[in-house]
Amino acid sequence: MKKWLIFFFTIITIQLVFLFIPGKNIFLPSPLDVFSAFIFQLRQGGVLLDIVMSLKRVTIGFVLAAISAVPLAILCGYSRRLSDFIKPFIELLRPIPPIAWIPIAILLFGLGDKSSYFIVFLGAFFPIFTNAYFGAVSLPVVYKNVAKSFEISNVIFITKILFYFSLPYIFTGLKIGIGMAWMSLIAAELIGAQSGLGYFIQLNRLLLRIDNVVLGMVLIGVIGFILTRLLTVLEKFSMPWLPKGK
């Protein structure tokens, strides 16, 4: 509650600065201007469609990245041979920023949703893989020895022991990955899309509607925060054994 009070107090202070200090609102809109733009856009309905399109793209790309990265990371953590084969490719591609792939994505998939899915996938895949892999290789040796002693099959060991041990690391990767996916999507929409919040910002930049540009930025921040919080809730639901403070 205290954090929200500080937040609203900060917004009110910024608004007062725009109202009472001359020259402060020449280039940037005040919080009240941004709120007015938000109400107008809600009535028009266009920004809602852009939000829906961005959420659809980030959801599909992120889910594809998660269902690819997590099993691959767990298997690499289990098998040294597979890790030695896969890891060099991961380490080669991981430093390349997703935005650098945008021209390739447009050439491969054209202007549309498929190129956005591809960029979101790349933005989310590597953080998820890296954290899940680190969790898998962090499994204490005693777990492996006990599994061998009780003759536990490889499938049971991977799905019931290695996966659950890595689950906190996986959710860390998911929360980092959703942030990277969201930022990558906005960058892709700024360049190669005809809808979405990135396109909304780019269009209003060309129209010199700075209030709508700032509105788009605020919406991006709010939605990114909500997406992370949803994963935090899912994390607590998936791991009820963790302390409540985690």
Second form
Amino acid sequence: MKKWLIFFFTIITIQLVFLFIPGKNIFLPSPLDVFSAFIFQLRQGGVLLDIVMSLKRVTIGFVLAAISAVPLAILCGYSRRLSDFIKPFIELLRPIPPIAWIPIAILLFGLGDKSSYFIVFLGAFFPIFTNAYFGAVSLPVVYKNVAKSFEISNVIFITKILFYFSLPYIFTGLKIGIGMAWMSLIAAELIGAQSGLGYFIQLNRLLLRIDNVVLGMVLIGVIGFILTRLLTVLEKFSMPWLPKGK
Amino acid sequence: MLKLNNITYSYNQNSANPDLLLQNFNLEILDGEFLSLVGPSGCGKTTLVNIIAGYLKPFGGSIIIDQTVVISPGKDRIVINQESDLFGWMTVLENMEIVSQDEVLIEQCLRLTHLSDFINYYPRQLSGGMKKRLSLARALAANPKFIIMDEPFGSLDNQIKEKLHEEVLKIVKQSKKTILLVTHDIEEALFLSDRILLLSGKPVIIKKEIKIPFNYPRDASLKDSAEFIRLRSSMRQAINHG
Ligand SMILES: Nc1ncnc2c1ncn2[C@@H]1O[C@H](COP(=O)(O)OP(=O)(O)OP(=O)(O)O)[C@@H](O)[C@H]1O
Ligand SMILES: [Mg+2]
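Next block, the form predicted together with its partner chain, ref. the form predicted alone:
What follows is the whole complex; the chain from before opens it.
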């Protein structure tokens, strides 16, 4: 709670600074300007559609990344031969920033939503894969031995032991991944989209509506924060065996 | 009967003259007996356990169970480890169900180890003694012939340990399991075993074999008997002076 009080106090201070600076020839909008731009957008509905579009894209791209990266990482953690095959590709592709893929994405998928899904996918895939893989390879030997002695089948070993042991690492990957996904999406929308929060910023830049530009930025920050928070809640909810706390 | 036949092992496999941890080591565990191996830290007890379990392949020699050579790990011989080997993300019941489909047997094992009322607990919510009992219950649920315990009581305080000794002894005798216990606690070995082998390293040799004359059931008061005290001091001497 305390940290939020400090935060609001800071915003109010900034607003006061704006009030006491004489004249209206400042380029940046005050917090109040941004707030009234928000109210206006709410009434008129403009930015809401962009939010919905961005959320749809980030959700689809992120879910695609999660359901492909997690199983692949767990299998790589299980099978040395598979990981020897997959890891070189991962290591070479991972350093390429998602936005560098935009020309390729547009060539492959055109200017529509599919390009955005692809960029979001790339942003989220690597952190999820890397963390899940790290979890899977850190399974203590004692669990492997127990599984061998009790003659537990490979399928059960992978789904009931390796996966669940890796789950805390997977969630770390998902939380980093959603942040990367969101950032990549906004970057993609700034360049090649006809809707979404990135597009909203780009449009208002051309219209010289800096209050809307800042509003777009604030919304990106708030929504990104909420997305990560949602995963934190899901994380607590899905691992009841971990000690509660913090 | 479980038999180790000329087992040889070393951790540095590549060097020209590997310093052998085990060299032509022989051991026989008779059906139904409680055998303890007592030896100093680092002499190779855990290595031996890992070889018997099938986790490590010996350089030479063989492991024979009832006239058949065994190579890979299996349900016939289950290890209870010093560190916790329970699946932390599974409840007590789920920890049992992953090793056995036999609901009746699972229930029976949980009752035997006094865990029936805790089936929905996670291992984190159990005490140290309860965790060990769950490891034992899980081992029993696989219905193995042999249970191998590698310092299972090491991390427990004395009071809990003493109680657990009595309980474990009752359970394994009731279920007629053959037990190999690895420990460096003389008193524990004396209280639990039919037979004790004193080991020394390197390579591991059997320094002394002690047959324990006490009948079952045993309870903690046995430790105050003259015979127990005599055996304990003779073992301590054997360990300290070659
Ligand atoms: N994975 C390994 N690689 C190389 N050396 C090892 C390995 N594991 C054990 N050793 C060595 O082998 C020797 C025997 O180890 P082991 O764990 O079998 O001893 P122990 O009798 O079980 O000891 P403790 O009573 O402390 O558990 C030790 O000197 C140890 O350093
Ligand atoms: Mg050991």
